[in-house]
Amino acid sequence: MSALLLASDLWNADGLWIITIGALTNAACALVGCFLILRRMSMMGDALSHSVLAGLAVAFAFTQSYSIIPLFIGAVAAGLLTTFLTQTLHQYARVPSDASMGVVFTSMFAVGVVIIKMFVSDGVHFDAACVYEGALGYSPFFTREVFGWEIPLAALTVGPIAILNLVVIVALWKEWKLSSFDPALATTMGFSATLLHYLLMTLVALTTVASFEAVGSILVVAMLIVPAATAHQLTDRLGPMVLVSVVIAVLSAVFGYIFAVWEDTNYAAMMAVVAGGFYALSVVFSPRYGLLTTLWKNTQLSLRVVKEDLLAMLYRVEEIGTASPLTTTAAREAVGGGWLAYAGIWQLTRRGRISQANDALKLTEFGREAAKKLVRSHRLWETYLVEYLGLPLDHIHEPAHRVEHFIGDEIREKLEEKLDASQGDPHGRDIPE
């Protein structure tokens, strides 16, 4: 955990192909994830990557080998097959989707287990805990020399796959565009939506397996699912989406090494808490959708509905014309006190608005501007409201109230085109010019 540890440690060639193979696998499995996730099918991705169990070993059981082309036919067969049973149960035994996915991924993988135990012999490199953390620690001492070059195994597997997953999509992207936000229409377009649902669960069942034994099943499902939703916190194109979530993929990998080197752990386990970290930072930073946007977004908005009703409610007592001005302690509970009140009060006095002399609160010329028009569109909907929808006059404040904020020049010009403002409004009070 020292600055010696960082430097010698952490940057050798062992780490470097750590670092490959988990970046080539996680951002192998954030290209299919973005579609997961807009198809709003990312607990698929967890189902594929128990049942492939299954697949793999039936393939092991028959071949007794390692050979990668049986494993890969039997993960894909399996992962075709739950796609198609999660969907027959649903469709025509009526189980719920939910429960039809659940009863077909944890049956299967149960098959896979007792088929391990059952036919594969004792000593073969099948490790239960593979299947759940991978072995990524491991993967660069199994290397196969091409081209004069040692490469690991494991990249020659990933890394073929990531390419696939990548042409694939970006051969047929108009068409996963349109298939992943409107099926009905890609259907009608002449691209069946269905078979592009079996092209994308052969991906995720092709990549499942792949970075198997890299990062084990459950972490699939993290690379899967968590760089996709991170992306789909920051984008709404999908162009975007699917290079951030790349991106937040390889980064994934690169910081889930270092903590893992760090904290001498799990490579793989690390690198699926940073994306989780990742996605948290999404969801509270995000320009668009954080939370602390949403909650900037909200405080000014209640800012300015508190500081409107201030200018509307210094007009009105203007307008009554008592001898008493408002004191600042009155309007502040006026407007529901609280930090907010203080706020606006503060806000409208530096903007020139309103001015506080002997604990009291005058409106500006300026000011007075601003609260004549609120007032106005205040009046002119309860006008609107008693003309033509006919409420009574006890039922009309609390909407104008409210819809005042929201009604800029635009509607109430037309509401003037409507509505006759000389009359005064419906409780006889003047509407203001």
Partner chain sequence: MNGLSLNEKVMLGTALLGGMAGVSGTFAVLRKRSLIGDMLAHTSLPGVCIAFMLIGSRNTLGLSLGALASGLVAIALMTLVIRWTRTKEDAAIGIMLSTFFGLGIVLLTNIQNDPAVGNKSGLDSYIFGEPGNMLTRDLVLLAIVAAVVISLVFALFKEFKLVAFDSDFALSQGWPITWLDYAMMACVACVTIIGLPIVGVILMAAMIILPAATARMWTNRLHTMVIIAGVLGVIAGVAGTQVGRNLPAGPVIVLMAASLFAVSLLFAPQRGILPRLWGEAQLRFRIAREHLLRSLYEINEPHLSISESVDAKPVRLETLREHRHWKPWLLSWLIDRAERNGLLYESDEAVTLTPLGVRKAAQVTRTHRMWELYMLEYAGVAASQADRAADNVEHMLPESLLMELEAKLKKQGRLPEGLEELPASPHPASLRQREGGPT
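No experiment lies behind these values; they were computed from the predicted model shown. Numbering follows the first chain given and starts at 1. What changes on going to the form predicted on its own:
Going by which superposition fits each C-alpha best, Asn266 and Arg316 move as two different rigid units between the two forms.
Could you give the coordinates for the form predicted on its own, as opposed to the form predicted in complex with its partner chain above?
So it's only the chain below, everything else dropped.
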């Protein structure tokens, strides 16, 4: 990207207004989107973006005017009707929530198409491309003077909605937080979960309608879901989740605009693509739920299991008292081989739990104490399975082998309270002290 492009095409008044309108739209959607994600209603934004067509068509059929107020009222009414019908079908007709949502919004969308064909004259133009892509690039050219400043109409429409969303969320923070995680408890404590649900759906409908003309359905649906879903990958706490989602929404507007100018493509669509890119990064690099984090945790768990299996195996070899020691090669093959076996032996040696001499592995005193705990957990659990669950002897080794790695001191003490370890395990072997 050349410096000339940066100076002339990016950072001018129109470009800054496009970024501002995109950021306001994205932030307004992200604020309410967090609560949609928590309530497992991610597709409600998609449903509303389709069903408002019926409200727009009815409002235009009655007024024959492009005036924003009647269109706004019609779209919001259609959004609320969609919410009411979806909730009613789910609550009273026992229709699954996803099915009720799918039935209602497709029906409302079809009604909108029928009304347009029946009552809107051929001379009237409904721009389908505008519905999907919006007209963000043209938004700086339609302005209204406010205190001597020429402000784009889109900013005057979306800005108050973003502020309204923020004010309502701050004012009803405790109530919405409680009803999002436990609606029954919220109702029991005097906060009507149904009323809070419809208030949220009203805000979602207002946000969808206000954003529709400027950015189109693609960005509205994307921004209701993607920033909140990305933030949820990064944190489990609602406060930071809302804050992070707004930051991602604003960054999506900034970088989406830059890439759209660079590639000479649609602004709203590129902002949605950037938001999707942020989500993809969070899926890979999230500190708690990312793929890399999960891979690292699984690898560490597998390595710990291999090391513990090696220790327990060496203890049992000592217990049997065989003349020939366990060789390194035999130990690696016994735990499945591969690099985990090499790494397990290397770490146990380095940490002083086993020693190697003439290709033979032996437990150190430190390693023997650790192995004794593992074998004790294994045999206590086998005893518990026989005495309390009545499992036959040939069915108890594998479950005990899996569980022994997750039995800590607390569970082991409870097993010791219930069982008489001095009697040995069900196979007749001693349970180590």
